[in-house]
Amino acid sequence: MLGNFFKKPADDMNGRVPPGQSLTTRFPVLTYGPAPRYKLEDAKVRVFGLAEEREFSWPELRALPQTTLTYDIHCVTHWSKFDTTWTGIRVTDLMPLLSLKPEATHVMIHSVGGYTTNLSLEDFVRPENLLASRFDDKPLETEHGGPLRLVVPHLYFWKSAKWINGLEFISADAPGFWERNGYHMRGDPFNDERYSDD
């Protein structure tokens, strides 16, 4: 049955397919634990750590400039999906609203339910990264991280944390949930960085 939904390409399709990936037209749902369900009015993003602490409410987030981008995404479980379209707040539009301390070099992404994942500031502050609230011009479904998830398309998709509610700026790299459980600290799909010993 999986063969109907996942296709191993004959080549890398002009550099679009990372090593070891198969293509899918579906959007598989992979989550550790149940999807949290909460009201939109309870959605918020807290900024803390090596930054001036502040909290963005859902209305404040929705009032920020919204950008729609289309790109490929790649999951560590060996599937890739081409031409996915997301709408949300560019990280580069959010950053001017934050006041970071000079020693901040990384950010720990926090999610409702306790999930975390780490990113360097270099990987976090890229113009293609979004705090996304819409997928294919529809509100983001809960199972895919709605109402708000991070989308970091240049890294494996576990770095694109679902149900985001916190940005903790830190002075050194530190493992999040999957990184503590053997996944690579960075997770570049084109370098096949799946596990910590890769």
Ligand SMILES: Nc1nc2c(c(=O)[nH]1)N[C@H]1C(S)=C(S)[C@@H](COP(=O)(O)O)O[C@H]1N2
Contents of the next structure:
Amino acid sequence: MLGNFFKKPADDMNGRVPPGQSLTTRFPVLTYGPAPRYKLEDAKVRVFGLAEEREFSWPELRALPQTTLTYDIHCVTHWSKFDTTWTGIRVTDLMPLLSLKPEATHVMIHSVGGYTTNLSLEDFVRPENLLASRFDDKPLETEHGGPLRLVVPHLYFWKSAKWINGLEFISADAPGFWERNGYHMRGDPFNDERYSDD
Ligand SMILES: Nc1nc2c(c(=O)[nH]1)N[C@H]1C(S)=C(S)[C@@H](COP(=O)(O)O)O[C@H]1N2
Ligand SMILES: [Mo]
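Structure of the form predicted in complex with the ligand, please, following the form predicted alone?
Shown next: the complete complex, the earlier chain at its head.
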């Protein structure tokens, strides 16, 4: 029974559990449609839009400084998972390599297969955000976004796009895939920002 793996905590555990969330020790897979067939050559990240266009190949990405961080994640489908450990490139280490136009205020994250999600630059450029390629010190499994996914732990987990291949800098907020389908434009779990009519 799946239900046994989700525990509603008695309180917010010193502010760690957002409203309406249960805790799980499992790692559910949530993907809209099939996971893309993924070759390592696809694991390149194209930077475009309001930034100097460039492409990071998989070897270039692997050569960037790697950071390991542990934090909690929160899915809009009401599960949270404590103390998940990820390794990857900090967004704050990537940004100095990019040259943004001054009009850039937001970024659209693109994934192999067409998934997209939007973030403001304030939500994107945070020291805990990673372009992650490892989970629990093992290569990230394909179903969880391997070889490369974004992890933005302070927002609901749909913002953490799996199989990323593009960062498009834009001058106004615009909805990505789930945001066009009713999810909140920002998605802060501690403000219960699940749907756009919240
Ligand atoms: N490319 C892509 N990224 C995605 C999704 C998706 O369908 N496609 N689902 C999102 C949603 S809704 C969630 S909750 C998390 C789930 O990540 P997991 O499968 O590793 O738990 O991935 C997010 N990133
Ligand atoms: Mo989700």
